[in-house]
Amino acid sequence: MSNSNQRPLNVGLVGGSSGFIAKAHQRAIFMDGTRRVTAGALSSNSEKAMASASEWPYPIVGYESFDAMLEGELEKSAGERIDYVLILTPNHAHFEPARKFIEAGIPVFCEKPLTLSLQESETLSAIVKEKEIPFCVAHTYLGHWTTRLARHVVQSGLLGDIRWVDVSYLQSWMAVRSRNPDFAKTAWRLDPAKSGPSNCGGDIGTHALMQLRYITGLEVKALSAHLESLVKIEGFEADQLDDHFTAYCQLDNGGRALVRATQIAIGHKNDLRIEVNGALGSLKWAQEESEKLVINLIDQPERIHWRGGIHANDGFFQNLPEELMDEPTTPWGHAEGFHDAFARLHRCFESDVRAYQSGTYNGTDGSKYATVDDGVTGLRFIEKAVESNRNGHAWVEL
């Protein structure tokens, strides 16, 4: 990690004039003080661009387009130029900043899903793999510090060998924001032209399938799914895109799990929660309630643990990691939310991208956040599942 004797990271934005993902991705990089955005193309529109960058509640440079911020940040010298690209517009303009801030050598931090298509991720990918360069696909719920306890509980083998996982992200967006008059801010996640093969699947769908692969360490070898659309809206009738996700899972280990997203189900705000079912134990987690794991083993009482209250000679956990136990947290009782999630993801991004330029840098296992491969699984997740429901719902292989 950085210290005090390092200057702050310099951001660049690509999107981000609105939104509250982007506010949130703003707070995140200040939280440590050792990042902060100086630059941004905050839009499509260049006049808009322009606009928000002068609104902007300090000074940063503002740019018409990412070609230009690009540009105009190649020409600075190390130090003043930004040192890694925050990208947050909708999904199908993802590929082309991403590609040509990597192919200049300037890290990647990019919101989810990965690109638009399974083909434009492996460009990516390989593109990352070339130039040996930090890349993270912004998979918010893996900055839960629960949910890093979580991983290591499973991985472990405390639980035994894992036999079922159940995975959901429920919201009621869709139901509840169709009936607005502003939807038409949000609907261009229903247009496959830019949000891509599936709406509710990739938009938060992902984040499901990230949760399951992340804390099991298993990755879904074959599935059958079912893609609807529940909630008609109008202007969308021929080829509106799913707001209801469900796909049954075959483990690459001979488990079972099923993946489940819906923006339909009134009543639910951002409950996205997994199951982890084993031989001898099973584990569970609810982002809504992101400060306790739920514990229970064969033959034992129930266990509750909340963040902070686990210390590193506990009996119970087994060799729980050096690194796991000295990540920051807020002082038990004093409930981490969404924006440290995010905040852990900077951090960790930010570690990487100093050791890139310091020449240190061995690429990322995937521990501590999303990383580019992460993203092309989530868009082959994504495409076999739509195959699978055009073809009555057949077993597709990954």
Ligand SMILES: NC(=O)c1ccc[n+]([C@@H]2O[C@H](COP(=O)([O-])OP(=O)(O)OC[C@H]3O[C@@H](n4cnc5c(N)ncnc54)[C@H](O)[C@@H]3O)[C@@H](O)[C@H]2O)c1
Second form
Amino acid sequence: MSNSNQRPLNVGLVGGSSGFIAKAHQRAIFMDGTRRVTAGALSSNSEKAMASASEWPYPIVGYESFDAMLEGELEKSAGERIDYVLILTPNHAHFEPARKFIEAGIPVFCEKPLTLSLQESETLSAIVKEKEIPFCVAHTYLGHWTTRLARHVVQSGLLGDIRWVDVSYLQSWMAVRSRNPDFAKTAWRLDPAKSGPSNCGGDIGTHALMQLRYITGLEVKALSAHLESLVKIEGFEADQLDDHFTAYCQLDNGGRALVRATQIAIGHKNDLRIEVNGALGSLKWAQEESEKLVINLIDQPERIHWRGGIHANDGFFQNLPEELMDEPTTPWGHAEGFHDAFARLHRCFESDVRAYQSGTYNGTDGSKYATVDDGVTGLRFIEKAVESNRNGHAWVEL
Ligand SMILES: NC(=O)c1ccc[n+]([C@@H]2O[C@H](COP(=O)([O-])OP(=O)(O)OC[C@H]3O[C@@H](n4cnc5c(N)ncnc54)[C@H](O)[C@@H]3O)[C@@H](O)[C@H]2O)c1
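Structure of the form predicted together with this ligand, please, following the form predicted on its own?
What follows is the whole complex; the chain from before opens it.
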């Protein structure tokens, strides 16, 4: 972690002029005072990019394109130039900037899904390994303190062998927003050329998959999937991507999982939830109530554990990792949420970027944030789900 003798890290943005996600990242970047946004190529439209940069809440260097940003920043001395780049563009515009910045030796924090295709993701992964450079995929929900606690609970064996995982991400925006006149702004998500082989599976199914893999440490070995378009949009017809995604999965320990995502469930907002069932007990976590973790052990009353109320010596949780207990959090009752989760990812990434700059970076084990290989796994999952759907929902191995 950083200390007061260290200058704040400089972050450059690619994209971000229109999406809410840029504002969420901006707050998370600033949260510790050890990182700040200093540059941006904020739009694919060069005029808009410059105008948006000039409207940024504090002075940043605006660039007309990410190529111009790379060139301009490389001309600066270390310490002045950006220390890492954050890619916030639609999915089809992740690969090129990510590749170019990594090749130039600048660490990359990239929105999900990692790329448009598995092949692109594998290419990025190979370059990241060759360059031995930090790379993060923005799977936001790994940053919740309670997600990290859930990972410890499951992987410490408290629930016994995992038999069944039910993970779902339910939203309503396709049903709700498709009726609004500004829907065109969002419509890129339904277009395979901009979104990839799946809209709903790629956009939020990959979050659900990542939550499953991160908490349980298990991998999907085979799947049988359904990808459906339940809200029909005029002008898309045959090409319209899915808004409803269901994959029944075999896990590599012999267990089973259901990975579901939908964008048509009116009443659901960002309803990501997971239930992990083991031989000795179960655990439930939901992002809209992310201050708590619910644990049921056989023949014991249900336990609701609140972030902030968990102590290393409370006799229930065994061997709570020091680094988890040392994480900066607010006292319980002062709720943490989405921005805190993002900030935790940026904080961990900052630490790796500083190590990289001082020559002590040894790679990441995926315990702090999603890695480039997690991004590859997400794309493989999606491509195999599409294959299964195309072949009558047949079982497909990953
Ligand atoms: N982690 C999360 O929780 C989360 C949430 C929402 C969106 N996302 C991801 O963020 C990404 C962006 O989604 P969005 O909804 O904000 O999209 P958006 O369409 O609202 O915004 C994308 C921005 O990228 C800009 N852009 C496009 N091409 C560019 C280029 N070549 N150079 C510079 N800027 C360019 C656009 O001008 C726009 O400002 C997607 O990959 C999406 O999956 C992640």
